[in-house]
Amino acid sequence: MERVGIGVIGCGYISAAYLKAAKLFPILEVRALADLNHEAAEARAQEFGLKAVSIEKLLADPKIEIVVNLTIPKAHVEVSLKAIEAGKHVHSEKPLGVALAEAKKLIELAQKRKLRVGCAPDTFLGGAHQTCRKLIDEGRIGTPVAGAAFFMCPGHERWHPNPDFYYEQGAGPMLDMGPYYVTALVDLLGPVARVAGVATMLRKERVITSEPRRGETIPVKTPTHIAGTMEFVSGAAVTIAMSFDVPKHKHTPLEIYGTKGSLIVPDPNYFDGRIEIAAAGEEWAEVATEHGYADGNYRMIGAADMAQAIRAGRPHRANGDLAYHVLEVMEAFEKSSNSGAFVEIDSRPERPAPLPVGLKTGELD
């Protein structure tokens, strides 16, 4: 199968994981890197034996079919629109955009140009999560009726050297970490029908405790604790909490409850993890992971699946419709909190096709 040329725009911290994983997928050929800070692109290019070019030159390269957009969240839609306008398919870091209205423009332009949009997270394609999907699809826990999803921590100013952007409008724990959880849940249970939420911001400032800016105060401009309920089209109701305000807790990241049993799903920020299942009156039992992509960091698998899908003429899994739906769901929590009412979700993406059991690293079909 002919390889697909990709270009990476955005050479910050996460780009190293993407470029390392790209080597595992024979379908991909990384042709160039670019960044507004050309020195960052040069450094990554030297590290991985690649070529650094300007953004304009990357977008003009006819051998680049997919742009992998790893810029900061506020720039995701702007850069992705430029890629679409240049005739490229685009796979973006999460979230698809910081507001649904701008993400809609991207989806509509891509549809008009007959180009593909993809978006992280692609961790739901990891072996542990695909095995959980298989367990649910096979009816091992019966019909899913409820669930719980929790990410709660004291805040990223404890460890990040420049945590300001986590507390700006269009950020916060829901848009930062929510994509992992909501995407995993939509893959497991299907689309969300409506949302009820409460969003709070009880502190207007944060004190950085990480280096090199220890002791510096930064403003908070977005809710830092979001809790609520998602009612799925299937009828399942899932409780969710995303927070930068919780010192410590003992919740597991994801649990799904069915008519025959319950399932503990591993942390959706990773590709692997321990899977447990139990029926009423029974002890928890570990379930072996059946699928591949459960032994490392594969944060390029979504773009690789898009490349494979382009050549095979099939839908790709970490697609724009899924990412748009996830963004609509995440945005709905604050809307619900402000209005005091349920927010209906309009989008209805298809569940992505599951990955087959038995794939070797680099295989996607």
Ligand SMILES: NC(=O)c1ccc[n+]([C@@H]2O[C@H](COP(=O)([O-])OP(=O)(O)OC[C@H]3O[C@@H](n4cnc5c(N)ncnc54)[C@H](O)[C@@H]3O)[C@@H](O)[C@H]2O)c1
The other form holds:
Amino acid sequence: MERVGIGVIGCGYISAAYLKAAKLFPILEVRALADLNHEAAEARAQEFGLKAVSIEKLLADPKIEIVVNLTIPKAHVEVSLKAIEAGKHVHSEKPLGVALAEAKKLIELAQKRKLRVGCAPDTFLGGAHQTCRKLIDEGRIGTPVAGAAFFMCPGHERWHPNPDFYYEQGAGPMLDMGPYYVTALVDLLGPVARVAGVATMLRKERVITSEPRRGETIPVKTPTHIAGTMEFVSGAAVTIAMSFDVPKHKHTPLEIYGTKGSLIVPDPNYFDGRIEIAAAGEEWAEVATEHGYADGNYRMIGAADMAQAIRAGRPHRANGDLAYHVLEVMEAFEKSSNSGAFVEIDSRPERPAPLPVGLKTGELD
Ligand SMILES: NC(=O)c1ccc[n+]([C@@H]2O[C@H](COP(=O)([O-])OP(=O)(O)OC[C@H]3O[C@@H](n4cnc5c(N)ncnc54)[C@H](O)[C@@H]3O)[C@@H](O)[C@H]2O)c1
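Given the form predicted alone above, I would also like to look at the protein as it appears in the form predicted together with the ligand.
Let's see the whole complex now, leading with the same chain.
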């Protein structure tokens, strides 16, 4: 199959994981790297034996078919729109945008130009999550009736070198970590129908404790604790809490409760993890992961699946409709908190097709 040329825009912290994983997918050929800060692109280019160019040059390269957008959240739509306007498909880091209105423009323009939009997270394509999907689809826990999703930590200023963006408007724990949880849930249970939430911001500033900016104070412009309930179209009700305000806790990341049993779903920020299942009155039993992509960090699999889908003429899995729905759901928690009412969710994406069992690394079909 003819390889698909990739251009990466945004060469910060997470780009290393993508560039490492890109080597595992024979369908991908990373042709160029670019960044607003050219030194960042140069540094990654040297590290990975690639070429750093200007953003304009990358967008003008006819051999680049997909732009992988790894910029900061508030630049996602601006950069993705530039890619679409240049006639490229785009796969963006999460979230798709920092507001539903800007994400809508992107989806509409891509549709008009007949180009594809993809978005992280792609961890739901990992072996552990695909096995959970199979268990649910095969009825192993009966009909899912409820669930619980928790990401709660003391804040990213403890480890990220430039944590400012996590506390800007349109960021916070829901837009940062919510995509992993809500995407995994939509993959497992289908779309969300309505949302109720409470969003709080008790601290107005945070002190960086990571290097090199230890001791600097950053302002907080977004809620840092968001809790709520999602009612799925299927009728399942899932409790969620995403927080940068919790020193420590003991909840598991994701659990699904069905009419016949309960399922412990591994952390949706990773590709692997321990799956457990139990019926009422039984002990928890571990379930072995059946699918590939369960033994490492495969960030880039979403873009590789898009590349393969372009050549095969099939839909790609980590797609814009799914990411748009996830953004609509995430935004709804704060809206509900402000209004004191449920927020109805309009978008209704299809569940992405599951990955087959038995794929080797690098294969997607
Ligand atoms: N850090 C992580 O562990 C992690 C994990 C998963 C996903 N992500 C997501 O990846 C994205 C990037 O995160 P990061 O941690 O790598 O951030 P970062 O700040 O380390 O890197 C972002 C890079 O994007 C560049 N950039 C910003 N605006 C730009 C623009 N308009 N055009 C071109 N380049 C631009 C910056 O110069 C910087 O080099 C975010 O959306 C984040 O949510 C991060």
